[in-house]
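Just one chain is shown here, as structure tokens, and it is the form predicted on its own.
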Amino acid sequence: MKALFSCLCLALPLAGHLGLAQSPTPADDWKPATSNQPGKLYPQVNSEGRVKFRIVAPEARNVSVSFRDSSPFTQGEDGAWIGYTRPLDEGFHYYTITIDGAEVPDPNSRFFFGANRWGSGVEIPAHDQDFYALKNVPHGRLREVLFYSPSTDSVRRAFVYTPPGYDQDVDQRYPVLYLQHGWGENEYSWGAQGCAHLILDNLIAAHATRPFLLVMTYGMTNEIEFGRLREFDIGPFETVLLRELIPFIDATFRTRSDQRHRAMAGLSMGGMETKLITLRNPDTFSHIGLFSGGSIRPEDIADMTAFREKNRLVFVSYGSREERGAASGKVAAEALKQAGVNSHYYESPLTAHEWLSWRRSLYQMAPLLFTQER
């Protein structure tokens, strides 16, 4: 257990990758993000992948960003701060603002939950942002649900997507997967930065994957301060998730309730949690997603022949600059693949232990899930 929690790595803010050679001039043909409030201009993103802000504080002496390598903040008459960053990676990235040495969020930014806080992101437009793009298809519904946990004596919450159709065809009953997020986000994040509803949507409206639930819930029952994640004990949300969470969708929802229709899957630490949790309890899910998560080796599996019979994926992703995981990821997987399992391994290109892997890795695998029939 201490072994993996060292090696593992976390979902923090991440500042992204240089994409292209610093110019002394960015290109000028700025567009506001779709990541602002609605009517906001501010912050707004280049064909480069600079994001420039501007901040009003006319009383500050000091403005800038938590993007490393961001020119300085430079005030105009009106009073407003002006910085840009560098290229960063496309995709989704939480940022911070630095005012006279108070660190706040960006008043121009919707706010996500990450880093164990609600904050800004900022949103680099991706050339494959197609599969994630809200287009006129059916959608389907992400709800909000309220569950009691008696084992931690709580009320606690979970969104669960239920795709198009679910409410017309009553007779209907689907197989679920239950997504985590990574450390210091929340139940909300697959939906917000993760886009996990558009994702299918899109899938669905294509015919490329089977439609399913997808529950997504928070993954920790105790706060863990940075830096202490050793100390989190997988135990109590194991309980939560077995005998509280899907007991309580399968009563509430037209789900198909047998071990080969239900699926696990988790980013980062969530990926971690997937991998302990799936693999003590074979009989509860069939299909496993590890996504910048660890991978599973054939060593990890105590009885490899009934291992073969009752799972039907094992899927295992990184983005491609997370060169230490992605080459072990690889090796792992084939070595399951060589041992018999549906194993597969994706690799997201250009980007590292962010939202762009994670939901690239969640479109790539939802069209493997819940394919074989018996």
The other form holds:
2 protein chains.
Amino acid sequence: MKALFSCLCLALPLAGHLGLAQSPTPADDWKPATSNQPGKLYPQVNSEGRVKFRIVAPEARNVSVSFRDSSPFTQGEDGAWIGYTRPLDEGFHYYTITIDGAEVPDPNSRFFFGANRWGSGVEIPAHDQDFYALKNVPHGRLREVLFYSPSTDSVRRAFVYTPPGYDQDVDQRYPVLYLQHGWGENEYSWGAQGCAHLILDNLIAAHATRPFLLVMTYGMTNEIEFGRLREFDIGPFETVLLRELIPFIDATFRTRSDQRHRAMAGLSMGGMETKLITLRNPDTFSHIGLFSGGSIRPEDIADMTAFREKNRLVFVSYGSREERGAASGKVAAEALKQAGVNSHYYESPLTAHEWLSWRRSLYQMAPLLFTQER
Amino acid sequence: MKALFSCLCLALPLAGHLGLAQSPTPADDWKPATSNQPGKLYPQVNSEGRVKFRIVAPEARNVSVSFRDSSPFTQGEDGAWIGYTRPLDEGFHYYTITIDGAEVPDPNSRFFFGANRWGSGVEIPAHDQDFYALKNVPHGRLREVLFYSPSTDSVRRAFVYTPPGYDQDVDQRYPVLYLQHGWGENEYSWGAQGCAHLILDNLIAAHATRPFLLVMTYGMTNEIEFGRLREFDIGPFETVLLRELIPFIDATFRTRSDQRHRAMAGLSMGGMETKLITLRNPDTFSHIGLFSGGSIRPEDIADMTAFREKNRLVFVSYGSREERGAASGKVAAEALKQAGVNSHYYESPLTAHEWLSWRRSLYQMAPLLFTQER
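Same protein, different state: after the form predicted on its own, show the form predicted together with another copy of the chain.
Below is the whole assembly, all chains and molecules, this chain first.
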């Protein structure tokens, strides 16, 4: 089967991810990245996880890419500049091309919203890419919904994933996971570089998770500079989410609208938002997921007896290369388990603060959701 | 109300579109384009419909934009290059920035698929922009659907617009308009730069059209070079559309699946596809729309008696600045009317082969669809 779109990653068999100890000459098995625009032959990826760029800039004096430790770009007789990266982690990475001092997107890549701008991204095939691949299985639907928000006096956008069969089985109602992006990202991120809909399609086809809705909206995180995140006020987003979006979703989709059937998770700053909002609203959410976004320690919980009674899951994850967070997340998860909470910890092998960690986190968390019907 | 996204165009009151006879000094009432990325102050648009660009490229020797007759870009002491265009037609235009010979997207604009690549676009507010503005009215939903196509052995994407209330009134069934993009565009185009969903939302809120579904998929037009369009074979797309997509839509959405309630329209090369497919399949489609994409003359119709019996509408439109097409389209539409067909011709004032012509065409055609229930 031919694969047409994003998150397909069906093309490249990987001999293995060799890390930094590779030979100085890149392996000559380059193939076009699956994240390229249609028909574009560059950037290319090789079996070491290096990326090779080709930028046509005949009159430029200097071309470079934002990946650190990349080779210097050199210009060929055809005017095109060629350069390549060190071996990168498996998964998805944002990048920027610089041409004579101008930071621009690579015109060959598709564009993703991250680092607070629409820009380039490249996909390094992962050895476990099958779980987020586009396959010939029943597909749910990702729908763009627009809702009016009185508190911000704006029409806001959300994306809602409905599982396969939602539009046919009109008597069935579904639990809901509210799923947040990170700082510098937006409501598009989970359905694009996150492959959330494909992860759910594949899990549901394998009967590995209960079908549920995903709701993804902009977490209002980008209005504050990255260096001042501690000053972030959760209040305005909490109002949009709890007073406006959730009632809208429950009124216009066939949800199960009780606390037992509502979860919230988020990555990075979206994890911070999830922690703040879920701990303040224990009667609204029963399942909590923090992906590379902090952890919940017993001392974060004011009334542990009430929390144990109401909460059904606390899921915390990190990439193994996020060493500090991973260490403290694991300790906190264990302490929470000792306190009687259904606490799960997951560590994504050989990834850092990046999308493969978060795709895997969703894949690991989904089967744990909405399983306790007591 | 604050407007957050594309196709909003709420910001700029236009004193009037002055054409080429403007003063040599641009009017100093620049405002950020509504097509910019969040928070970006450039490009800017003034009341003459000129666009001003700011490209940070400190070491570059030459910066330019693809709009013809633009001013030469000049570099300021801050390293940024500034340049501006002639007054442009109202509406949406694709463009490219060139930095020392490298054609790249403007990092400040949002990205749209056109000219066979994801790249920059700019929105010049139109005097009639209200019809495609995002307003606080009930909104339909644009959903991404994935369907398996045996004939191409691929999972293909379509976007389906369902009108407000579709997910609530589960007994109601709806007519369907299959709506095609042009060469170099794809299934995203009508729901992005086309504002098709907002046009329908606004028409439905005003009770000016019957609610119907829109289905937009990739017309397989980009596999052939622009100069060789006459060699285009409609067969593969006709198979995907008629044997695969339409049955999938009728099976998974609440459609009215008879010929009377199915329409097809397209712009430019999508109009050519519409003409070929609808004339070959008179028992499948009852309403036909060609936007800047040819016309249907009486001599194109093999059996006029049968066509008159089965067809409910032939809608042909052009921008007034597409002079040759507009002239022949008008003549053909009149001849078809004389032959007893429900033939409508629309000419978009002061626009060329561009999206404002096509937004207006959809707005004009929609009220004429599915009105004859005999």
